[in-house]
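First, one chain by itself: the form predicted alone, in structure tokens.
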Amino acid sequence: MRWIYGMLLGFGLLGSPAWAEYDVHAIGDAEKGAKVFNKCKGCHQVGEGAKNRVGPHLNGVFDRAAAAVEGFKYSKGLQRAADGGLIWDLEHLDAYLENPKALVSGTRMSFRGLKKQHDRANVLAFMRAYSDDPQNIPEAAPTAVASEVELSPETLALIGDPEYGEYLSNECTTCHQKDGSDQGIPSITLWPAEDFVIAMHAYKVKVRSHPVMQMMAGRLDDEEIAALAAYFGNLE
């Protein structure tokens, strides 16, 4: 029996053991994930009696939209995002935790994210039994977990070439202003290298929410989108 169900069962956020047929797999440890968790103490509530703070609450985050918590006073990029529709499914909160301004333009996150799956995964099993029906496990989306898109460590490693990334850029830039002005579309001068690849593959497979950027990011191979992020990292 995987632990997160004994633990679960523990809490008594579980009626019944018919759900041990099931082929599923847990998020994580959440014991572990507590212990994660103490790197967003400083900005995020969770449990009974959670407030608002620097960052919202995360009650009942699992498959809530994003920008909902009432009375807390959103980016304009996490505006945007829940305009273009952004549910923070496991999926969605797993690429945020790994990158926050990889997935959401304009956050006001400043945390570096959490580069290690397990780390993730573990805080997400913390996270989800303060989401709504947890009893519903393992039937519930969250813990059903789907194909992660991950990067090849030789995808990141690819060094690109900026002289070929500014002749790539021409349909960037009617958008995206050189001098990193971001009045109505995020700057993307300027961005470390390892950033702009993670997000243009995000678009790619349609993780990240918005319909031209993801046909922009289809048309692109990995070393096309190393050479626009090698160019926009270095623009002057």
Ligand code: HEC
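Given the form predicted alone above, I would also like to look at the protein as it appears in the form predicted in complex with the named molecule.
For this one, just the chain is written down, with no partner chains and no other molecules.
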């Protein structure tokens, strides 16, 4: 029955004038949207128990103000847009997903965007399911991806030394900009420590495929990775 959310989306919101030009037919298939959402899962959770990860959880995002999830450190760019009145209605979500930086300059969402309109329509139909009536939220578990690498609890529990992390970060900031801006190399600031640590270990054991990152991570030990996570996770 998920398609029904797509229907709601297609017809329920037609009232708003900005909406009039939108291609209604493209709104649609939440089931297909679930697949598109795989592209978001690396950073976002949605559904019951969803937590903030690299990106904020996406429950209840429709029709609320941007940058409003409690406890998530948003970029200045998105905050500025929210202060300027950005509301995540369908039109703005669509524009953001098409090209995040075009709508919100300085956003830290390191995502190229969904160029195909039907992908956006489908994923929005899918996300919509997590916004309205709570009883409509499917029972499925949150969309967290299984961890890419199995790390021992000790490794995950390591608390990094941010001062050491700051020194080590010197090697990262030749490419990754500290303020989180991203022009072809993704942002790594303000990630939850666990995501950071898992990603680095995934490069280290070459589960993730980027050669530069495999090389950089390859010579960092557990403590150094934790130190970097501690440093980048708490930048002002």
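Numbering follows the first chain given and starts at 1. Rigid core (definition): largest C-alpha set, two forms, superposition within 1.5 Å. Computed from a predicted structure; not experimentally measured.
Any CA movement of 2 Å or more for P192 between the two forms, core superposed?
Where the cores coincide, P192 still shows a C-alpha shift between the two forms that is 2 Å or more.
Any chance the CA of I87 moves 2 angstroms or more between the two forms, core superposed?
False for I87: its C-alpha shift is below 2 Å.
A66: CA shift of at least 2 Å between the two forms after core fit?
Moves: no, less than 2 Å.
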